[in-house]
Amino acid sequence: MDRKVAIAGFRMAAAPDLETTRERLVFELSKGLLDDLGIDRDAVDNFVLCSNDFLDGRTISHVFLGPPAGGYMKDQTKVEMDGLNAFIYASMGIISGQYDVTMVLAMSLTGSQVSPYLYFDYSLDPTYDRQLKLLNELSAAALEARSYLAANGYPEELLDAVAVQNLKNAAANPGQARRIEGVSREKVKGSPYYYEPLRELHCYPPTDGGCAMLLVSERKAEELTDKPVWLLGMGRSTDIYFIGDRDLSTSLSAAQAAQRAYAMAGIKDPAAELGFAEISSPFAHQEPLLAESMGLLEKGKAAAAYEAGDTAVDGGMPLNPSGGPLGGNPLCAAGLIRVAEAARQLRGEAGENQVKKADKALVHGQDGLCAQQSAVVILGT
């Protein structure tokens, strides 16, 4: 990249019910971030907003979010769905030289105002899949889990191990929406089935939340922060739309997006060169599935890695040390929150969940049923 992009600062919020409006949430995240950095909206060249018209219940929804974000009479763009796509889009504006300072802001109230599990029905083919009424977000994820477990000979207990690790990490993270004290495999196994083999605690909780992040050029980074986190590589990929034509035991989109990000960042051996990963895995089986697809865990060895503690905060390849989406998953904001959590780690500000080796990290975001679309960025100090 001819021009470097840095994360200068960020603000996050997540809860089952934030008891606020979309406009108020956007205002508080933006104003709080600008106050943290000691600047006002005049210092920002460009605003990239990430939301979804279906989730907001109104068309062209960003029209109402720009002014409270501070974007009145500023350049402004909307990106649909996952916030990591908005992060990549905003970074490209800085790399191109068009902007020096861009605020990225993603949010949704999918805990208090929308049922997120029902929303994905609208992404199904209206003439076939939607008419059969067999597929929805949960049943598709259950099919994916069955396919992944069967292809690798993993027991269902792997899902319990992943959930316990993530929920323990989430309990130690004050920013997470679902914080369960004393979580255990027995508690996870005792939670009710949603769609076999997925139980309640294998699935993300409905969450309100948002994230504001300021991206800057190298010149502006020197002015605004003494702890810049740099973008080293990025990649995106989209798999086949019809779920019946896809191999659900792996993720082609994550594998291709990661390879493109590794190539840009000069990463040859991701398992050895990366310190940890924040993965958008709203269901327990997706964390090892995506980690294997992106070369972070050896294919077919994920169950052993979890049992040995390799994926824990103090392990060799910590996965979702923040607690990940099982601790809170506000749609649209989820991927950008993964970026912010990775930046916290790289700045050494992750508290009880701080990993030991943290100079480069992978962040993954997704959209569509069973991660049809994936985005990956590599961050470093």
The other form holds:
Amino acid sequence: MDRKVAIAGFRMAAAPDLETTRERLVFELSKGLLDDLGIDRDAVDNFVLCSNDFLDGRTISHVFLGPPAGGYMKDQTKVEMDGLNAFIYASMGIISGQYDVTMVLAMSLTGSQVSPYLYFDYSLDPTYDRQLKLLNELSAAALEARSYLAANGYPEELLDAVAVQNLKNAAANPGQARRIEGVSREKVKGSPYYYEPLRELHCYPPTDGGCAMLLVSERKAEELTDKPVWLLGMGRSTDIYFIGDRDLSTSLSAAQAAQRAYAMAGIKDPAAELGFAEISSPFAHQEPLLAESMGLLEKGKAAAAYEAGDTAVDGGMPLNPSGGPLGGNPLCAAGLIRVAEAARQLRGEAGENQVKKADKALVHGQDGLCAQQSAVVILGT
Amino acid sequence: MEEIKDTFLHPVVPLDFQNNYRVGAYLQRYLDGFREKKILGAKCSQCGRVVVPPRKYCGACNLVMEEFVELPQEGTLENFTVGHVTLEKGQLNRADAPYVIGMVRLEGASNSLLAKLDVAPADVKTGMKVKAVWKDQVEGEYTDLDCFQPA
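Mind giving me the form predicted together with the partner chain, seeing as the form predicted alone was just shown?
Below is the entire complex, every chain and molecule, led by the chain shown above.
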């Protein structure tokens, strides 16, 4: 990269119901972040907002969210995908030399929404899948889960192990929306099935939330922060839409996006070089599936890795030490929150969930059914 | 400042979009095939892949697929899930009874077809042979192909 990009600061909010308006949430995240850094909106030369018109209930939703973010009379654009794509897009503006200071702000109030799963129905092919009414976000994830378990000979209990680890991490993270005290495999196994093999506690809870983050050039990083977190590499990939055409036991999009990010960051052996990963896995099976696809866990050895505690906070490859999307998954903000959680670790501010090797990390974000689209960034200190 | 209790306002949308989607020539052929209880796929002249339902372009070769082929009505259940909930207009509800959705690989097809399975959840197994079940009265609609059941 010709010019470096640093994360100067961030603010997050997540809850089942934030009991706030969209505008108030955006204002508080943005103003809070500017206050943290001791600057005002005049110091920001570009705003990248990330929201979704279906979730927001208004077209061109940033029309209403730009002003409370502080983005009026500024360069302002919107990304209507996962927040990690907004992060990448915002970074490109700094790498190109056009901007020095960019605010990325992603949000949705999916937790307090009456019909949280309707969003994905609108992503279905209207002339086919939407007509058949078989495919939805949950049934697609369940098919992916079974395909992954079957291809690797993993037992359904792997899902319980992943969920317990994530929910324990989430319970120790004050920023998470779903914090269950005393979570156990029995408790996870006792939650009702949605679509087999996925149970309620294997699936993300609809969440209200948002994340504001300030990205800056190297010159500005020196002024604004003592603990810059640097962007080292990024990559994206989009797979085919039709799930009947894909091998659901693996993720081609995550594999390709990660390879592109590794190449840019000069990473040869991700499992050895990376300290931990924050993965957008709204369903339990996706964490090991994506980790294997991205070379973080050895293929076919995920069940053993979870049993041995390798993926726990104090393990060799901690996955979602924040608790991940099973602890809270505000659509649009999800991937940007993963970045913020990784940055918290890299700055040594993750409290009870602090990992030991916090120098380089992978962050994954996704869109579409069964991670049709993946985005990956590598961050480092 | 005094605590203010927010009121929830339900959406008042003065516009009611009605989107009409043309299915296009390929899905039209597929649906026309249903009138004769036939399942059609499209074949790529370069890589030989057969996709069902048919679509115009082969993604791998980036070519127009010009050949339609009739597929057998039997296949293998590649993958399935037992649904215990329904999602109606984005709202999650418990299903009256568990039901099975499967991915069926018809013989000769290169991809899988998502379908309802008429089989008891306790009896469903990956790899089982299944066959298409049609409605008595076919009308050239997706619902003509009612489900698949064990062959």
